[in-house]
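As a starting point, one isolated chain is supplied in structure tokens, in the form predicted on its own.
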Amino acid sequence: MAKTLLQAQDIHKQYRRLQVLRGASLTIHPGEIVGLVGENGSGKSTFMNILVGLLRQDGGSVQVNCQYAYCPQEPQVFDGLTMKENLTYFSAAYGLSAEEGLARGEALLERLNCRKFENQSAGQLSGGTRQKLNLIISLLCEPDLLFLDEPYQGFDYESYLIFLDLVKEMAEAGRSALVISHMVHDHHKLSRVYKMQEGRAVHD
């Protein structure tokens, strides 16, 4: 049997009287991309807060057995900092030398099309580009698991088509992602999609 990097079984969550999650589960394997789409308010954000430990739920079980990041939909980057300062600054809380995460941080910037903006403060960036920042920070470490949140939010659809490469070689070399969004268009890019519904995860 594969190698299971993550296992949420039977997730449930309310708040107040609202029933959000109903039953969750969702199973990734290493070299998978899967997706998981649903309205707003549908409960995927909730569940996504879940999976990576910043929410706790009222039911069920988390188990991921690999290294992971999260790339969150709000952009987690320090405003002050030059695009390349978050680079440093965040290879240094990955445990990476100044130059391993700059090589990949600076390749990555290449590959997105935003290595003009290097030197520019996060805060003076478009939105679409603090969210390739934001993207790139989560890529650094390489993880084995990548949780991605709204991932190509602001995203022309060049950059979006690089995003799609970017997972597609995370694949390929056994690492997997679960990407929520509200809407995935190229489902046959993906492992799988799933649509949150009733507060449970139904293959789609």
Given for the second form:
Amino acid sequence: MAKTLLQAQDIHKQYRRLQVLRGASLTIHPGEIVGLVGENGSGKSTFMNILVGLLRQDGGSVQVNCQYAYCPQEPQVFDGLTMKENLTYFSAAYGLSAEEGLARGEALLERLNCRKFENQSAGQLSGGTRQKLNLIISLLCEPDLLFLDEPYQGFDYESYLIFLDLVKEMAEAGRSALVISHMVHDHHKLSRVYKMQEGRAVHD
Amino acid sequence: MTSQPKSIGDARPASRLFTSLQMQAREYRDRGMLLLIVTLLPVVFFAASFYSSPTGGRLAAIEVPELNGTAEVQIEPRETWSMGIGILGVAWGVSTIAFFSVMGNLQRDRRLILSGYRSWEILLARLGILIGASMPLAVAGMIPYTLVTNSNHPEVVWLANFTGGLIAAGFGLLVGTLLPRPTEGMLIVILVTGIGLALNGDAARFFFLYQPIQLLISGRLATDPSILPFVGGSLAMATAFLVPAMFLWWQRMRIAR
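Having looked at the form predicted on its own, could you now put up the form predicted in complex with its partner chain?
The next block holds the full complex; its first chain is the one shown before.
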């Protein structure tokens, strides 16, 4: 039986009187790129926040058996720091040396066509470029499992295609991702898709 | 549940702490206006109070803490009004910086922790920045007392402003973790610091900056200033703010696994 990177079982979450998750379950294996889709307010981000550890579930269990990283929907970057400084700061968080982190970061900046902005403050970047920085930060540590909450908002089409290539390369290297996505037309690029329905993640 | 391994590479905690200190300091690089305002504040507070108070008239008596007991010193009435005002300015400035350093970074700090930072590393670096900011701000608070009025011990006046800044750092962090919304939080900082302007007599003893203000009075007017009791009291007050602030911050930053 294949190793399981993530196993979430019977997750429940309630905000005051609003029951958002009613027994959501999900499993991810190495090399899988799994999509999580659903209408606005269906509980996708709540479910991901629980899987990542940012929220505590009311019931159920989450088991993560690998190193993981998270790319939030809203770019969480330091506006007063340049792109390179942001990469250095998060490299330190991942336990990478500044040199190694910057080398990986600069390669990704190059790949996503934004290296020319590397010395600009994140607060001065366009929305799309900030989102690229947000994504690059989560890719820095080359995690076994990457949680992506609508990571390409504000991307132009070319950048979106580069993103898809990056994800494909991850899968080929045996690494995995869980992607919250609205890109229904690209579902064939995913290993599996779960749809959030009535608080459960249903295999689409 | 299994735990997220906290570190992928082999960078040492000391290196991470230094990086956090460096990056938090660099974040103030483009905030020259904020730093100018908080530096000028103690001077402006003092000048406004000193020059708008009545001049001349009968001298006023003030209790001055000396190393061995207290002494009564006669000073111009307007000097009594402006006595603790520089500390209030320093405190307002430092608590504002502390408040925004916590409030503005809650989500980003959490991402850093999720990525492998220990919460204490970020907080220790932040305290380092705030202590570092208190030092030059205390100089700004000291300037009026050495230029406009005479201080017997300017270094004690500086120490008073600095300890006032330390208390304010704890206060600002506590407000930032309790009320992480800019409007509500800043109103609390303004309200509480502003109360200090209205306090007189015995009621002033209950104000959180009472100890550094007494240290300042002693440094300005005493022959042999009383230092240790007020420094000790100030550190105790700073700790009283910092401990719950750190606990609340840790609670907010906690990752579920």
